[in-house]
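Quick heads-up: it's one chain on its own, the form predicted alone, in structure tokens.
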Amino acid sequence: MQQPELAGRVALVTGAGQGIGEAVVRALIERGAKVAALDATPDGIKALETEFGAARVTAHLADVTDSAAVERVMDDVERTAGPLDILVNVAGVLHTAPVVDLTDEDWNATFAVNTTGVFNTCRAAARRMGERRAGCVVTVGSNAAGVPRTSMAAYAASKAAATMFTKCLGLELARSGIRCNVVSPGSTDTAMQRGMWTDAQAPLRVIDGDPATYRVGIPLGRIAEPSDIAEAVAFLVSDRARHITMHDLYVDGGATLRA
């Protein structure tokens, strides 16, 4: 029997509890990977771990933020489950608001999440690879990374932040035969996703544009599931992607016009 793409690879997904990270976890695990998911709140990554036993999953309670524990989890993977093979930036939070309305804490709790937290978890995996000369990294972005969204300024400047950074991480460390991408979703079913919507038309404003806000809407009609994101992390941590690198790839149904 052919092994499964992904066996006895050790791969880190950040922001694993709950909608695109616990996806991601869940393709990985399903592809052969023992995946560490670490998340800043238990219940999620727990559950993970429990449905899938410690073999296969186990839970790193952690905040991305804070680069000393990120190196503490690196450690504590690599000292129980091998090498570090992938890590997939997933962690985010999102902060509505016009910009004359923003906080200051809004906006650096945003920056201190979406970007820094990407920069010290790919700076202690970028350590460890390099040494190797092998391994992979995808950080999840966003399509409003490259497109203006109204009051969602913050957001979309730490995501872009976040991509050019993964790109040139990808460039540093290119020689070393080490891929690194960005996977860029559009409207997916989330918490952080629902969590925008203010009535019960607001789905379909999504889908059929809303020139208010000036969005032309979704041409292949859906709202993602997060395992529509997932599929494509999937790939590109595989070695069916091994001539990708510094890619953006955008899982937004065209929402984008890939403007």
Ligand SMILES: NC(=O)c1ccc[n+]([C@@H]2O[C@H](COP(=O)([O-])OP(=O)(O)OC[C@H]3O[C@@H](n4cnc5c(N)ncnc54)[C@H](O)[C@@H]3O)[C@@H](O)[C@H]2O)c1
Second form
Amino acid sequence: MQQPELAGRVALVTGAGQGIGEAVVRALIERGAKVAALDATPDGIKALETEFGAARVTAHLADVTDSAAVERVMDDVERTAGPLDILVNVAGVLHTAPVVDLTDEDWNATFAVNTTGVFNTCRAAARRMGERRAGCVVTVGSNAAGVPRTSMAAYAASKAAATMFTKCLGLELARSGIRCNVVSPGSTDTAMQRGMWTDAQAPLRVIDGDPATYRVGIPLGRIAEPSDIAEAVAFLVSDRARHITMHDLYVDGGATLRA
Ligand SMILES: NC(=O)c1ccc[n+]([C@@H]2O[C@H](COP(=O)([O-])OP(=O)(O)OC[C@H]3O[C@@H](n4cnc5c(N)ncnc54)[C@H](O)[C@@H]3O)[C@@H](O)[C@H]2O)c1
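The form predicted alone done, now the form predicted together with this ligand:
Whole complex next, starting from this chain.
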């Protein structure tokens, strides 16, 4: 019988407790990987460990902004599960406000998680993977990194930084055979997305577009499910993508017209 394509691989997924991160955990487990699920909130990751059993998913409570905590989790994962093969950065936060109203706290918190958090996990993983000359990284960015959005300047800038950081890492590690890619979702049905829906018509404005905020809508006519994003991640971490690195794969139903 054929083995699932990620059998025997060890993966670390951040922001694993809900939404896109949870869907990535499920997609990797389905393909045979053993997953370390990291989140700053305990409930979701503990529920995953209970559902699948600690042989397949382990819960790691940590904040990606804390580099020492990230190093501790990685040591723990490698000691108990084995060498890390796959890192998926999903943890992210969204603070919306026009620039003139954006507080210092919201700006700093956005970059701390979305950009410095990605640096912390990638540096810790790259040190380990680099020595072994094996592994791969996917960072979940956002299509907002590629097209200006009103009230999303801090978020979009933090995601653009994380995207370029991940591509530069991919260049540094390419000769070691380590691939680093980005998956950039558009509007996806999660708590983060629903947090922006101010009334019952909001999802329709996302799909149909909203001239008042210069949004063109989603040509494929639907808001993504978290599993749509997880499928793209699962492909990029698999050997089917062995010749793909420094790529930014938009999974947004065409919302940015890839302009
Ligand atoms: N939902 C969308 O429409 C959308 C669109 C584009 C990009 N994204 C990106 O996809 C990723 C997942 O988004 P989502 O919609 O599932 O969000 P979500 O808010 O539903 O889940 C985010 C998860 O990250 C965790 N997290 C936040 N800060 C953390 C930290 N400091 N350390 C560890 N974990 C932390 C949260 O506890 C939560 O479990 C994010 O990076 C987000 O920016 C989402």
